[in-house]
Every structure is written in structure tokens, then in C-alpha cells.
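Form predicted alone, single chain, as C-alpha cells, below.
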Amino acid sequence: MITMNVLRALGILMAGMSFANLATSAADDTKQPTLAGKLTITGSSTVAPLVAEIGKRFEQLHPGVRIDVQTGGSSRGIADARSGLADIGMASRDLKSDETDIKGHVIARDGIGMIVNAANPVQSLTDAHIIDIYLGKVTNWKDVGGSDMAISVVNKAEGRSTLELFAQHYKLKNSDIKASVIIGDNQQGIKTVSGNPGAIGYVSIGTAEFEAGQGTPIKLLPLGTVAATVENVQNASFPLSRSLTLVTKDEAKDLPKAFIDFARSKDVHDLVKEQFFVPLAE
């Protein structure tokens, strides 16, 4: 027979279990909601491969999230973020002083280097040489210490931040550049120069360094006396470098903020280095 004391004990136990369940439920309610949804990220072809790799890792951590990365240049990334066509834009530069209506979030750094075909005997060019080549004043490599061979000038398409930074550094106007070939992304530039012994172009140092290491017939020229290497971008001795930036229309919230925070964290420094860029300071 169940005694009154036993019933009282069972009542206390059941009440305790109910309280514990309520406490657990309340604690669960305070947890962050599971991230889910789709992010559209557009812009710089320099930044895109890195963001794509970060996106894959982010998706693994958050199976309910899908990241769609599209290229088209920094101008597109900024325009799409500004108009709302993209959740996040990509730009391979810092934001300008007059771009106060959007927000920039730096995720890494990169350098821009001059490349020539590996068969070209020229080992260096002065700033004056580069300016004269791009203005069409020098059209043969023999005039700058090379072989008797026509120079093929490879330039970036309008709207690419690499072009903007290159022109700014050498004080050139794009309208004055006498280009033989207009290219879009870094891979197009590398392909063009590697396939033409007389070509010269400028691309991401990280991408060029990687391609040269894989046997692609290109070589990076120093800028003045400073070698064009990722190491020199990292130690701030290379003068032509830039920020890789994610752009949002307003202060990032919810899923975009979570992704940007992840892209700026130490959790992706290995991916930044694998792309031959320079991570944010430890």
C-alpha cells in the first residue's frame, strides 16, 4: 500500500521535474536562432575566390545557409550592395571618402604587381618606363633593355579597382592608356601575358605568385627596389597594396553580419593564406 509520505515524495519529485523542464525550455529560448537563408555576394574577381572558399566553410558550419558568389568587378559589387541587388558587395580596395552611404569591412590585404612573360629578359622597369609604355611612348622592348620585340600593353577594363589603383599610383588617366588588350579578371591577364612573349600587365601579386610557382610562364617585376611578393605586402614594404573589402548598404545585421564576422575572424586565416593574400592582424 502506498503511504501518504510516499505520495508526498512523488508529488515533490514531479514538481521538481516540471520546474527543471521549464528552466530548460527557458534556457533554449535564449539560444541564438539557427542561421538559415541565402546570401548573394557580387563584385571583385580578386576577392571572389577567397569569399567562395570562406562561403563553403560557412555553409558547412551552417547547413541551412547558401552562399552565391558572382564576379563582375568592384564597381558592380559596390553598386549591387548600394541598390540592394546583392546582400554583400566585394571590392578590392578601401572605400573612398565620398562613399559614406555604404559600409566597408576589410577581410584581407593584397598587392598589385607588374607581370611579363617568363621568356622576356627584362628583369625590372622604372616607374618612368612603365608610364611611357602605357602611354604608348615606348613600343619596343629594346628601348627599355629588352629584346627587339613589340610591346603588347595589357590593361584592365573600366570599373576594375585594380585599374584605378594602378592608374592612381602611376598618375595615369585610363583614357590616355594605349592598350593592346583589355582584360577583366586576374586569370585573363595572366593567360594573356603567359601566351604572349611581348606582353606586360598588372595583376594581384598573390595570384601571380601562385601561378608562377605552378609553372605558368610569367614573372613578377619589382616595384623600384622592392620585390613583388606576398611577404613584402605583409611587412608593408611593398608600396602598391590594397584592402580586400566586403561592402554592405547599411550596418550589417543577421545573416550578412554573421558571415562578415566569420570572414574577418582567425577561423579563415588559413584560407586567406592559401589564396596568397595577407590576413588581418592576429
Second form
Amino acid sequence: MITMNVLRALGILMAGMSFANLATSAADDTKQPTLAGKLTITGSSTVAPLVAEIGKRFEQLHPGVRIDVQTGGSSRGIADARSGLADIGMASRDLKSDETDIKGHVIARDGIGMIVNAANPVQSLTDAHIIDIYLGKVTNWKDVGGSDMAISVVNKAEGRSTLELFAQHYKLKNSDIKASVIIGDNQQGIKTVSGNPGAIGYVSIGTAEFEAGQGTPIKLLPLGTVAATVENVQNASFPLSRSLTLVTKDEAKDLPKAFIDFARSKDVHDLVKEQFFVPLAE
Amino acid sequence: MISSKSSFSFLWRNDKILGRVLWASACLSTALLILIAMFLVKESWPVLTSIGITRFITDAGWYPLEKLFGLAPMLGATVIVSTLAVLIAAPLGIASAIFCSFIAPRRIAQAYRSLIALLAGIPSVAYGLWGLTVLVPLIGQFQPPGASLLAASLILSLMILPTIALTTDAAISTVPKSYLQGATALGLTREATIIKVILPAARASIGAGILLAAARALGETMAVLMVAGNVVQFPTSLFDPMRTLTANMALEMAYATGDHRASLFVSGLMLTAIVMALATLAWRLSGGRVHG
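Structure of the form predicted in complex with the partner chain (previous: the form predicted alone):
All chains and molecules follow, beginning with the one already shown.
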């Protein structure tokens, strides 16, 4: 009986809430062009800190607007935008070719760099080396031009878009990767590599460049002849790079459109740089 | 007479109200527990019906995005790492309780007790960070990558040591004074008194305390996630990296959707089952007194 009553109360509450939503959206239509209302944005934890900063600035410009940013991964951002659970989704990748039912709006770029411990004498690795190391065919640094030291392969946990981009780029299946350590976020990766002279891993270039600049003992390896720098991510010459994308279900209009236009404008380039990402070319 | 009668009925009414409040809160906490269990089952139901519970044990690996859902290595790793942690922490914890109760002078014993209580209050993330930046590189010097079963069991044993020390201390203090007097009257040495009289008398309560500590070890997440290496495999040596059920949920839940997400709830169900089995065992051991 108690559960029944609780369920009924919930039902009434939800009905009330959807009625309230109807009421506010009707009010929004009449109040054009002043921007007001609440914008829910969910998705990639890579994009979220940037969007939260952009959101704060947007709220200052439009006092009637409230922006709620929640993290949960690119997959969830796209799912939420598709289902309408969020007004805008965030994804740390370009939209796939089969995702034509939703619209993507790139707001910045991010690059993934291979990092090794600063004490490691290796200066560069070929694509074939990286693939062999991650497949467990090469297990000692001396086989790829380094000193006699066991390689610790650092991989990301399943579901992370960093892993997806890395695996896609090198055409690897996650189940074939022979990892020694599996990590969650970029910081855990940097701590793992900086504490282990034989480790190799991949993290966001912006984060790695910042940490290396702060004296953390890690080293970013070039890919082929292209150095892993923020500049090369911006001009898209660095192969392991990705777009930070806002996703909407249909062509954006009203409040979501105003926010996306703002997020793509020059007015937020300082925020993009503060988050160690790379702004769109001007 | 009238006044005394009215005050009596007033008290009686207060009692009734208190009774109702207690009833309500008891029902609420039970209902919460049942709701959580129902929620776990509901969230994992899609994969339990479409994939079946056996595949969670028999699948060759854990790659949910490639439709492989083998939880067995993590189930094994969870039990192994907790067992090791208890094996390390239990002797140390019991020894420290004996030191506290029989050997240390009163002042030192008091200081030592508060130190142990302080140790119990340190958040697990702090242990994890220390493990990641100090213990893991240290082990890595001998046997890379360092993040391993050994690192995880050491960190866990450090975390459950205070629990065992404090519960054992409490258990020893409940042993009747007459036992001690009897032992002294029989001319037993201090060692014999502790080993032959005190410990057997407090045995059940000490066992229950250890099982409670084991339950904490099974449920610990962040510290283990940071030092265990999180590779899904049966650890075959102390230096192998491994992943526990809790770490699995914490690592992947934020980025999981669909079947992947539901299968993480199956991890949760399995963990709940292990902890409940352990709690039942602890309850049996203590003869019904859960916090003995």
C-alpha cells in the first residue's frame, strides 16, 4: 500500500511538473526576443568544464537564463540530446556519419598525446611501435630504441571517448590491448606515468602540456614528424585530435541556438584556452 | 488521586507516540534497504533476461562494448584482495588490541587508542592518493607496473586495521573480570591468561569484528581503484594488476549506456550478495549480537 501511494504521489508530481513546463514554454514564446528559461546540457566530462565556464558568462549576459551542466560521457550526451532529456548534449568527438538524426556544432578542438616518463630516453615512436606496444608484441623499451626496461602499458577504462579515439586511430580492438594499468581520468593517467619510468599512456594534450610545463616528469611524444603541441591540434595537422561538439536534436533555435552561437564566437576564446583546449580558427 | 491518574495517562500517551515514531523509522530504514535491492534488480533486469546470469560467469572477458560480460575474474579478484587484506590486518589488529588492554601502561594505551581511532577516520581517497604516489612507484621499482594485488591488499589492510583493533579491544573488555581473577588465582602467566582464557572467551565477538572489517574491504572503492591497476584478470601473482567489482562500477558507470550500464548493476548485485552472505555469517558467529 505504501508503495502504491508513493507511486501515485510521484505521478501527480510529474504531471504537475510537465504542466508547469508547458506553461513556461508558452510564456517563452510570447516573451521574444528577451532570452529567459533553463538550459540543461549533459554529456562528455571533457567538454563539461568548458561549457560550464561559457554558461556562467552567458548567464551574466542574460540574467533570465539558468544553465545546468551535468557530466556523464559523450555517449550519454548524445543519447540525452536525442531523447530530449537535455536541450544540448556534449560530445568529445565529431558526430559519426550514421548519426544524421542529430545536429553537431563544433566549439573547440582537443588533441590526445602519447606520454612517457621524463626519464625515458625514447624521443619518438612510429605508429607500428605504438601498435606493437599496445598489442603486447613489444614488452621492453630496448626493442623500440630505448633502454632495457619493461614497458607498462596504460590504457583507459571502457566507454571513455579518449579510448575510443585512440583505438579508432590505430585500428585496435580494446579486447586485444594488453594493458598493465587501466585508468579513469587524465589526472590518474599523468600520475601513473610520472610515477613509473617504464610507463606509456595517452591523455589530452592540453592537460599534458600544462602538467609538463608545471614540472611533472612526463614527456609528450611526437606522432611521426608532427609534434604533439596545442598549435598542431589547432591547425588539425596532429592526427590524434578531436572536436568538442555540442549536439542538438533538431536544427537549434531560440535559447539553445543563442547559446551555441555564443559558444562558437570569439568572445569565449579566452575560456577555451584557460581549459587547455584549442579555439576554432578565426 | 485525579492529578496522579492524569499524569500517568500523559506518560502513557508519550510512550505510545515514541513507540509509533520508532516503528515508523524502523519501517523506513527497512523499506530503504528493500527499495535499493529492488532498484538494483530493476536496473540489471534488461541484461539478466537478454543475456542470462550464466554468461556473466562464463564469458571469456569483460568488454561490454564487444558484448563480452565475464565478471568472474573481478569476482575472484575482489574475494582474493579482501582475504589477503584480512590475513594481514587481523593478526596486527588483534595484537594491537592485546597490547592496548594488557601490556601498555594506561596513559600510552589511551594515546594509542585515540591514534587508532584517528586512523579509522582518514578518508579512503587519502589512502589511495598516498598509495598511488608512494607505494605503487616503490613496488614498481622491483616489479613494474607496481599497481598490483599487493599494493591493493596493503592499502586495504591499512584501512581495516583500525576496525579490527577497535572491535577486538571492545570484545576483550567484555570478558568478565572473574575470568581474569580465576586465571590469576590458578597462577597462570600473563601469556597463558591472554592466549588460553581471554581470547577464547572473546572469540565470537572478535570473529564478528573481523567479518565486519572484511565487509568494509569488499566494499572499498576509491583507494583500490587508484592502486590496483584495474586490469580485468585473475591475479596469478602478488604483482599482477587486478580489478575489483566496486572499482569496475566506479571506473565505467559515468560513461556507460544501455547493456553496458545494466551489466554494471549486475556487478553491484553480485557485490551485495557477497556482503550479505558475510553479514549473515557474522551474525551467526556472534550468536545474534551483531555488534558484539
